[in-house]
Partner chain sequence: MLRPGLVVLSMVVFPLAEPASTENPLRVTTDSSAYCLELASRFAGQPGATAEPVRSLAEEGQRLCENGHVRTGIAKLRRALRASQQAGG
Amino acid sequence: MVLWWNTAGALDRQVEAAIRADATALQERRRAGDIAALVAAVEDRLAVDVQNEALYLLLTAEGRRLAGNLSTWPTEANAESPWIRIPLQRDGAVSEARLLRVDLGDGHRLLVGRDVAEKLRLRGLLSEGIAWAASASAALAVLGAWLLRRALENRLRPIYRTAAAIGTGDLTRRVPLSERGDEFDKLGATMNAMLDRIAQLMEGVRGVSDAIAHDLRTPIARARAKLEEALVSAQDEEALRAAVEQGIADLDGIARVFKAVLRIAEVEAGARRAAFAPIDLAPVLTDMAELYGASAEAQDQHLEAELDETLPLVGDRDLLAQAVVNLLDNALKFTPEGGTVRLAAHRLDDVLEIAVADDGPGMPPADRQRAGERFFRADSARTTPGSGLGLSLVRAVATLHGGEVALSDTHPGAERPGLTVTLRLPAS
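Taking just this one chain, and keeping to the form predicted alone, what is its structure?
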């Protein structure tokens, strides 16, 4: 549309400029000579007009025709505007004339113009060409939009189908990826990673539910059996009281398990991140070493502590203390009489390493892969008290603080290799 208006306007401006220049030249000729000179000038112009486009009409004050190729003075020329556009009959065909009225000042009147039929045909051809071009462009645009939509639908259809399958509960479905590596493949890979994580979490939920049902069924059944037995066979009030107290103790143990599960969930959700603050773990670990040192001596064990003077970091003091407490409890639980538990904490560049080592039976490499799962207990730990949640909390605390937990043998190759749990945290 802009091309059409610019081209058509250029043609009109070209015609008007030619007419105005011609009219100015004739006015100058009239000023330089008499009316006969003007008549001669008009006739000369008509004689050299090869394209037969020039239009002239020179009249006297009385309306008598002196020169020109127009037969009559058009009524449109009497209007206020000097520019006139009128239909023109020439050679049996109808065209259009563009005229300029010039008042010569002595009663003579002059019309100077051009037959614009050729330019109208050119403008028509231009309009037709632009119309065809616009139609072709519109058709190509519609075709391109349709092809683009089909291509997008084809690329997005697998994602739609996968999402629909996931919505119906089929968590095994994944988005198929092409070898193009484009944005759709990146989107599909991201969705697959998300679905893998969701499946992992759902599997964890199922595992936790199964573990809770399995590990808590026994103490609940035991507490119920003891209470029923006491109700039926208790000889006196003292025996009934003892049975009730034992049942309460069993229920307290169950409550502690649920409390531990809820705390792990709270840590994994990041709800405790608001309690982060700059702290120094050195005095905290020193107090723990003194407390558990006394407990170790009471069990004929020995606790060695090797701590840096300062251990600065940013974190939750209570959670970090609870994580170390869990590690010390496990170490003392599995260390035999006369054994040694070692607590070490050092800063290595930008990492704080807190290691707790024992002289216990250790843990096979296969079990280390699952250590930290809720309620997981290695075969060697089945006979010891516990719920399998201690190391789960340690891993959750490490993840919350941007750290990690590593397990290794304390005495590699020994009959009792022991277990060393290392908690690595970013130092402040």
Contents of the next structure:
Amino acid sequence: MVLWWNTAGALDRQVEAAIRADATALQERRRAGDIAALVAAVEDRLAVDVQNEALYLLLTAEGRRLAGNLSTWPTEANAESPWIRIPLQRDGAVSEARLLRVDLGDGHRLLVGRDVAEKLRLRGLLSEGIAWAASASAALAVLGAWLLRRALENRLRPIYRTAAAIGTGDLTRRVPLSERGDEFDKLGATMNAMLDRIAQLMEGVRGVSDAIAHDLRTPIARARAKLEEALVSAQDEEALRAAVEQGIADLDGIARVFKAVLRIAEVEAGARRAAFAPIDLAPVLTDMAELYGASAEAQDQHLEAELDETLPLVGDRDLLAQAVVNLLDNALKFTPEGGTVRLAAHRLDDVLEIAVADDGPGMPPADRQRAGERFFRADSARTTPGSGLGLSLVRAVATLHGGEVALSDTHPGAERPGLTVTLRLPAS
Amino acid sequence: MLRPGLVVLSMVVFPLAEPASTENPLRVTTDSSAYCLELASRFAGQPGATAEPVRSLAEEGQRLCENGHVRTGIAKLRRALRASQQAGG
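So that was the form predicted alone. Now I'd like the form predicted in complex with its partner chain, please.
Starting with the chain above, the whole complex follows.
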């Protein structure tokens, strides 16, 4: 439409503008002189009309022809609108005239116009061209849209098939990836990562349920048995009181385990991320080293601390402190009398490394893979007290902070290799 | 094949192009031998009518008119008239 307005439509406007200008000039001529001057002006215009397009007709009030090249005054020219479009006979062929009626005010009547046959032919050609171009564009657009839709369907089909399979309960399905590495592959890879994460979380939930069922049933049964035994065999009130107190202590221990499980769940859910703030871990670790150093001395152990002056990062101070406390607790628990526990914290480029090393029995590589699982306890640790949740919390805190936990031997190759737990966190 | 489509398209897209009346079609009176003579007479009265090349142009126009090629002859005479008027200022 815009194209037509700028091409074919411009021809019409051009003709009308020329007629209007011509009519205005003739009106001025009439005002400036008598009717003879207007007759001469019309005849002069016709005499030099090389394009043979000009049309005029000047009549007296009585209808007598004074000048012009039109045979009669058309009845259409008496209509209300001054503009007329009318067929024109020319050399036996029918053309078309565009005419403007001019009221001269003194009874004389004037028609000014143009033969627009050539313009109409040109407009027809332009319109035909525009119609062809529009048709071709529409056809190309439809074809392009169809091809695009087909290509999109082909690329999206594996994704929605996978989503449909997941929806029906088959959580093992993953989006097959092409080697193009385009946006659809990125979408598929992101979906796969999401599905892996969901599967991992579901596995974790299942593991926790199993662990709670297995690992908490024993202490509860043990506490119940003790209380029952005391009820049956207690000799006096003092023995009964002692048994009840022991039962309360056992139940407190179970409550602590539940609290630890809930806290790990809270950390893994990311609910604590809102409490993140820029902190310096150096004073926190220094206080911890002093506190646990005294505790270690009491058990004839040594705690060595090697800390940078500043350890800046963005995170949750309480959670990080709890994680390091868990590591120190574990290290002191497994280190024999006279042994040494080392707490080291350094900044290496963009990473903070906090390492707690002990001289304990160490952990076999096979167990290290499972060390972060809730309630997991290595065989060598079965005899020491604990719930198997300490390292789970450490791993959850590290993940929450975008870091990781690594386990290694403190003395590789030694009979008692010890264990070094390294917490790597992004520095700020 | 395309023409009917164009007619429909024209009716939809170009509403200003209303059909012209077919009753008593107008005729143009200047496509005639009489007008050819009138132009020749008008040219002869021009001040620069004897100068070349307009004189030859006008003569060619008259010759075409006499041989029946009225519209072409009139076009030549009109060119000659315009040229002589421009030359005369």
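Rigid core: the largest C-alpha set superposing within 1.5 Å between the two forms. Numbering follows the first chain given and starts at 1. All values derive from a computational prediction rather than experimental measurement.
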{"item": "Core-aligned C-alpha movement of Ile19 between these two forms, 2 Å or more", "value": "yes"}
{"item": "Residue shift check between these two forms, rigid core fit, Val397 Cα at least 2 Å", "value": "no"}
